[in-house]
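To begin, one chain is listed below as C-alpha cells, in the form predicted on its own.
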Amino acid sequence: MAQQEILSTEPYLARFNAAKARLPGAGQSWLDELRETAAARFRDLGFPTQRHEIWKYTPLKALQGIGFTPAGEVARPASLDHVPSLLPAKAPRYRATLVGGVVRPELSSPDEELPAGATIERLAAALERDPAGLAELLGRVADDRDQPLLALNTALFEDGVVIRLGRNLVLDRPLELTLVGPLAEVPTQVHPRILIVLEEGAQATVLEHHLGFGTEPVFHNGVSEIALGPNARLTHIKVQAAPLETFHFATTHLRQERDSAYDGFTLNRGAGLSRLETRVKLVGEGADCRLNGAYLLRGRQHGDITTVVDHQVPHCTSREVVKGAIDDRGRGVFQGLIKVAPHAQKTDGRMLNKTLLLSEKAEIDTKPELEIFADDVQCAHGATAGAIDDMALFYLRSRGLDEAAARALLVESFLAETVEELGDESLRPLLLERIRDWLQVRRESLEEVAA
C-alpha cells in the first residue's frame, strides 16, 4: 500500500475546516486567504513520502493509525510551576514559555523588563493588535511550495511567538524560548509558529529548548521564520530533547540581508522520530551563515538533520559542521545542500558531516551536495562515518581508565570539536553539559553490562 494511502490528509483538513472560523486572526482577509491556500497546498502535496528525494531516508509510517487531538482542544493543565532551563539558575535572561504550543505568561518574562525597541509577543495577541504588521511578516520568509508540513502549520497554527528587535538594538541578555509538549492524556498535535525579526544592526541570542513531560504520542510540527536585516547578528541555539513518544518536525526558514551574521547550533537528542530542516537564503552581499550541530541517538531513535543554503548574491560565506554519535539501533540522517546562483561569484561555502557509530547496528545516511552555477567560488563538502579508534581507546585504557569511561571521553572529544565552532564561548558549556548527560547514561549502561 502506498504511503499516501496510509497517511491520510483528511483528518487534518477536516480539522481545518471545522476550526478555521475560530483560529487566531480569523476574519482578516489576508490571513484567511493565507490559511486556505496553505490547506489546499497540503491537500495537493499530501504527506511527504520516501519517493520524494529530500525525504528518502525518513519514512513517516510510524504515524500510521494514530489519531492526534489538537492541543487546543485538550483541557489545559491546572498548573505548571517550573520548567527546566538551559542556563544556570541565577543567569540573567528573558524568557518566553509555550506549553502545548500556547504561550504561558506566568512562565514568561513580563513585558516591562524588555528594553525599548524590543517586543516578545504572543502570535495570537499580535494578530489582534497589529494585523497589518503581521501581514508583512507571516509567510514572507517561509516558502511552502514543496513543503507540506510547513503548509499544514500555516493552516492550523493556534499560537506562537513574535520576536522583534528595532534598529541597532542589542539585547542585553539571552532570550530563552522554551517549548513544552502538551500535558495531555491522549495523543495530541501542535503546530507552533515562531517569527524572529532583527532590523538593521540589531543583535540577539536566542536559546530554543524543546522538552516534554507526557507519555502520550505528540505530533509536533513547528515552523520558524527568521529575518535578519543589514548588519544584524543572531546567535541561535536549539536543543531538541522531547520525550521518545514525540514525533518532532521543525522547519526553519532564514533570510539574511547585507553583512548579517547567523551563528546557529542544533543539538538533536530527543524524540523517537525527528526531522529538523533549515533553509537559508543569503540575499545580501557579505552575509555569513553558520549551521553547526550534533545528533545523539540511541535505542531505535531516528534523527534527521536536513539543510539547504542558497547563495543568491556574491561575496557570502557559509559554514556547516555537523557531527553525531549513534548507539544501539539508532538511525541518523544528514542531508546538506549548498546552492550557488550563476551571479553569486566569490561565494565561500563549506560543509562537513562526521558520525561515530557506537554499535554494529547503528546506521547513518549522509548526503552532502553542491549545486554550483558560478565559476569563481570556493566550495567544499565531505562526510565520514566509522567506529571509535581502537588505538585511541587502548591508549586511554593504558592510562588507567575503564572501557566505559574511555569510550565516553573519546565521544565527548569528538563532539566537542563541533561545539567549539560556536562563536559565543560562554554558551559552549551548556551544550557540553547536555552531551555529557547523554554519555553518562550510555556509560552506566556499559558498566552494567561489564558487571
Contents of the next structure:
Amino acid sequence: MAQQEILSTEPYLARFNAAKARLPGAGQSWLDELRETAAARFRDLGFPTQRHEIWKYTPLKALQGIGFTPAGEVARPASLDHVPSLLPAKAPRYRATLVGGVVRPELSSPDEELPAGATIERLAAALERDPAGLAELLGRVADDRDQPLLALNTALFEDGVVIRLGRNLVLDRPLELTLVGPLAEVPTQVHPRILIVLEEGAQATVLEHHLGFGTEPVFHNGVSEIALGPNARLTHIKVQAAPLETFHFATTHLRQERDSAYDGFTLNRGAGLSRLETRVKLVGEGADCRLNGAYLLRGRQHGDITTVVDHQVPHCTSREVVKGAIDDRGRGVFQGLIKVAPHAQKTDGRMLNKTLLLSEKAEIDTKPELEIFADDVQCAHGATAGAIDDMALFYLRSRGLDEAAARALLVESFLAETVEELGDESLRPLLLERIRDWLQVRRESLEEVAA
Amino acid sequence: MLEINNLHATVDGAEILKGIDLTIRAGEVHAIMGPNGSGKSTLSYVLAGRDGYEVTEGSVTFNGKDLLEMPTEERAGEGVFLAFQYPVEIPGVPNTTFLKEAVNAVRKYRGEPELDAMEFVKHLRAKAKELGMNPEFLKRAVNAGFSGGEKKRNEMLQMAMLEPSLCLLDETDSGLDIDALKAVSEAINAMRSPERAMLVITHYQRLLTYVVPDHVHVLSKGRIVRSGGPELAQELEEKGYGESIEAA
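Switch from the form predicted on its own to the form predicted together with the partner chain and give that structure.
So here's everything in the complex, that chain up top.
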C-alpha cells in the first residue's frame, strides 16, 4: 500500500516555484528564506497520510485528482453586497472580511474606528508597511517542524489578517472575521494566514466565521498564529460552515504566557471533509486554556477536531469539553492530547468528548490521550458515545412533541452543555442559534420523509 | 371516556398485563393500587404509548377513538397526560422553552392557534404561582438538578399547562416529603373537574387521603383482582395486599 503516494506534492511545489517571486513580501530576504524552508519541508514531509498516527482517522484521498487553482489567480466576478454575520444586525463590531483568502477592504471596518494601540491589517499590506515587525511574528508561534500543512501554508499564503493589540488595550467590540470561500468556477486552493497578538493585559473577542457560496471544490488550508502576552485574555469563537464541496483544514497555533486566558469555542458543521486542529503551548505559569467545541455532521460529512495542549510550565490549567451529534453516514473524529512536561507540576488538565449518534451508520473515532511526565498533576480524560435516550424521547413525545421535534430538542440539550462552558454568556445565543439552524434542517427533512 | 377491554401487554416478550378491564367516565378519579411488579407502571406506559410495550390482545378506546393506534404525541394531543414516576432531566433546555413548545404542539393538534410569547409567559407564571413554584424554576433547565419534590411539582405544572382530559399519575407520591405531598395533592385536586378523569397509580394509601378517589382497584400479577370505593384503600393500608391477592 503506497498510501503516501496518494497525494502528490508536485503541483504545489511547482506552484511555489512559479509564483514565489510574486507572492506578497517577495524580495524580503527573511520571508523568502522562510518560504523556501517551508517549501522544502513540505516536499520532505509530503502530505499527511493515515500512517501518521495523528492523521490515522482522516484520509486525504478525496483531494486526489483535483487540480486546485490558487484562488488569487482566478477572477472573482461576483461581488458581495451583504456578508452574513454571526451577530445581530445592529450589534457593534469591528469587521474584517476575506473572500477567497484575500481581504476585501470594502467589506471590512475602516482603520479609523479602531482604538489607538490596535491594528487590524491585511497581511499582504503589513508585510510592506512593517516587515521588521512581521519578521518577529510570522512563524514564531507556529514553529513546529513536523506539520506539512503548516509548511504548505507558509510557502503559499497570499493574504490574511494581522491583529495586534498593545499593552492593556481592551477591544471594546468583538472583531468579526468572516472568511468567505472563493467565488470561482473552477476548483481552487486557498492558504489564509491569520496572526493575532495580544500584548500584556490586552483583551479581545474574535468571532471567526467560515462560509461560502460556491459549488466548486475548495482546498482550504488555513493557519492561525495566536500569541497571548502575560495577563492577556482572548475569547475566540470559530464557526466552520463552509459548503459541502469544501475541504477545510485549519490549524490554530496558540502560545500563552503567564496568567493569560484563552477561551476558545469551535463549532464544526460545514465542509464535506474538515479538520480543525489546535496546538497549544502553555509557556507561562498560571495560563488558562479552554478548548470547547461541538460538531454537527450529516450526509457523508467527515469532521475531525484534534487538539494538542502542551503544558510546558507548572500551574497551568486546560479544559476541553467537545460534544457532537452525527447523523446519516457522518463520521466524526476527536483526538485530544494533553502533554505535561517533567517540571510542569500542579498542572490541571481535563478533557471530555461525548457524541450522540443519530443514525446506525454514524461513526465516531475518539482518542483522548494523556502524556504525563510530571508527578504532581491533576489530569483526567473521558469519552462516551451513544444514541438518544428512549425514555427522554418518550417523555417529550408524551408532552405532545412529535418525534422530530423531540429529537431536535434532545440534541440541543446535549450540545447546550458545551455551549455553557463558554465564559462570555452574551455569546452563547449565537452558537445555540447556529446549532438550532442545523437541527431545523434535519427536522424538515424528517418531516418530508414522514409526509 | 376511557374503556379498557381485556388488555394484554408484553415487555421484552414477558406478559405483564394479563387481561385488564376498566372503564373510567369523565369526572371520575380512579386509583390503582398494587404491590411492586403487579403491572401498575406498565399500564400507564401502555396507555401513554411507550415504545417496546406491545399490546398482544384487547383494546383501549378513548373518547370513542382507538387509543392504541395513535403515536404517543397524538395521544397527548387527544388529551392524555402521564405524570412520570421519574421525570426525565433535560439539561440546557429552559423549562419555559420546553413548556412553550409542548403547549403549542398540543394546541396545534387540537386546531387551536399557537399562543404568542407574551400570552404564554403570563399564563405560565399564573399557573406556577398557583402551584407555589418559585418563578426561578421556569428559567432553569427542565428537571436538571431538581429535587424529587421539585420534579413532581414540575410534572403538575406541565399537567396544568397542557390541560389534559385524562391524567395518568404514576406514583406521583413517591419520594415526596409531607409538604411536597400536600402541594402535589392540592395541584391534583385543583385539576379535578366534571370534564376530566384521573387514574392515580400508587403503592401507598397516603396520597389517597389527600386525593380521595371515587373508585379503587387492586392490581396483582397483571389483573385487577378487587375493586371498591375509597374505603378499600384504607383497608389495604391496614391489612396489606396479601389478603386481597389471595382472595382473588
